[in-house]
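Taking the form predicted on its own, here's one chain by itself in structure tokens.
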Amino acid sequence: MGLWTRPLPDGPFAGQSLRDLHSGAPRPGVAALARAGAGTSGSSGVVVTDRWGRSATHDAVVVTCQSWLLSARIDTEEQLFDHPTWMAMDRSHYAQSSKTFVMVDRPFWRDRDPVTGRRVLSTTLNRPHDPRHLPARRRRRRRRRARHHLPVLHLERRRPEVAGLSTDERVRLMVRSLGEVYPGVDIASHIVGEPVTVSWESDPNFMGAFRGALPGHYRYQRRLYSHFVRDDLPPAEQGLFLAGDDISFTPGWADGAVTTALNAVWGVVRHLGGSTHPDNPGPGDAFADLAPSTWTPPSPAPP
């Protein structure tokens, strides 16, 4: 929201925010991407069509969505990416994550066990990839300036066997599992609200919690991360830049989104004929020295 509302400090649009430049609202979701000029192979701009059928041609486009959307939900012209890049996107691996949130009467996990002196409950890992987090968020009432707790029991399952279970069934399963770890804590008695489940792999715009490279996937990761350096790409693939945490080397974290965004900005500036200041080179200017390694493991010796 800060990036959306903060006035630009200088340049031709100084004093205006992105919200001002977009008439107060973001544009609709993208439905199609194509090269301007049907049948042309030159870099003549990219046509972006939104979900209401309105099209506009842009000299440069930065794509920050989950990369699978380019083949699953956005009608993307094949020639905008070469085959190795399409293959890198298609073979990306995304982790499952299904989170269930349950409101409780109070942050009871902060109670102290009279015998051990420790808290009766804590962040728990029981069975592979089954974390339980215990956030107690504070909300401030503006009028009375009084604070009250909004305690939430956060239950998470990353295993596919719960995909077909209802939210209530998931809560019963996970509360029972926690009861085996903390037999002296009646967790169910503290539940006061309807549980809510978010399954990232089932969300049409996420399709997974975050990308995670599997063994042998380094070449795909490098291909996507290095996409902003386009000197060796044909004109038909110019003007489109990938960014976002899912093409970075730190998927799921904000720093990966920020660094790939800076890479894309450098690529856009260069694509439009600009350059960085000699005293402040951009990531592409030093790419020969900073690029991810192209090393590949040697082939095994024949028997």
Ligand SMILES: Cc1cc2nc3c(=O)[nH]c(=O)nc-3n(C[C@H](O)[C@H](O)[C@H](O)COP(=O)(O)OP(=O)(O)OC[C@H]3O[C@@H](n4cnc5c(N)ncnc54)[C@H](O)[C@@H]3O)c2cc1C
Given for the second form:
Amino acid sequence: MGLWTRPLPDGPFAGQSLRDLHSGAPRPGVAALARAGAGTSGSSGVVVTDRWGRSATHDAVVVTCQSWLLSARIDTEEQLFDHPTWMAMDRSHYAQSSKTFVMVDRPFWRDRDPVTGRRVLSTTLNRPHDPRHLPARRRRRRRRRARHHLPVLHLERRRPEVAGLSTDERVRLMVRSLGEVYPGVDIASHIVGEPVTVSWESDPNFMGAFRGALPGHYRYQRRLYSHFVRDDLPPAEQGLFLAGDDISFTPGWADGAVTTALNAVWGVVRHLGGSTHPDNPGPGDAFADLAPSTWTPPSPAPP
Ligand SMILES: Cc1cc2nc3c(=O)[nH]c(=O)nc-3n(C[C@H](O)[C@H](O)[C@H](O)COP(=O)(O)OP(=O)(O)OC[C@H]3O[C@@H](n4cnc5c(N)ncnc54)[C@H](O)[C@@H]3O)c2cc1C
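Same protein, different form: I have the form predicted on its own, so give me the form predicted in complex with the ligand.
Up next: the whole complex, starting with the chain shown before.
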């Protein structure tokens, strides 16, 4: 929200925010990506069509959604990427994550156990019986001038077996399992609100929570991460840049989304004919030193 609303400090649009420059709202979701002037071999811009059919041609486009969406939900012209890049996207593996939020009457987890003197409940990583629970989060909501505390029990699971369960069933399952860890706390008696659940793997704008690199996937990850700096791309593949969590080397953490975005910005600047200041080289300028190493399989152990 800060990036969206903060006024730009300098340049031709100084004083205006991205929100101002976009008439107050982002455009609808992208439905199709194609090379402008289909059938021509030159780099003639990328046509972005939104879900209501409006098209606009851009000299450069940065794709920040999960890369599976480029084949599953966005009509992406195949020629925009070469086959090795498509294969690397196809081999991406996404971790599952399902979170359920329940409003409770008060932050009862702060109560002290009269015997131990410790809090009765705290963040709980409950393996292997149940993968993960993160209770005891307190959310603050600013409403008019007063601050209301909104105590929310936050329950998380990273296993597929909850996928078919209703929200109520998820809460029942997780509360029961927390009850095994904290037999003295009647968690259910504190629940006051309708539970809400988010499952990233079944959200149409995501294909899973975040990338989870599997053994043997290093080459694919390197390929996607390094796409921004490739200068061997034919014109038909130029102008499209990948960025975001699932092409980063630290998926599941916002840092990787930010660094890959900076990489893509460097790629866009170069694509549009610009360059970085000589005293402040960008990631692509320093890539020879910073690039992830090229991995070669170890030679087989001698018999
Ligand atoms: C359950 C969970 C817990 C996490 N916990 C942490 C944490 O504790 N710390 C941390 O640092 N990071 C955490 N992360 C990771 C962090 O959320 C990501 O690294 C970060 O959000 C990635 O940013 P991004 O811009 O690459 O992608 P996203 O934030 O995923 O943004 C991609 C956007 O693309 C949009 N989109 C999809 N399809 C289209 C389309 N067709 N047209 C237009 N837009 C589209 C999506 O709606 C989405 O808004 C967590 C992620 C999850 C899922």
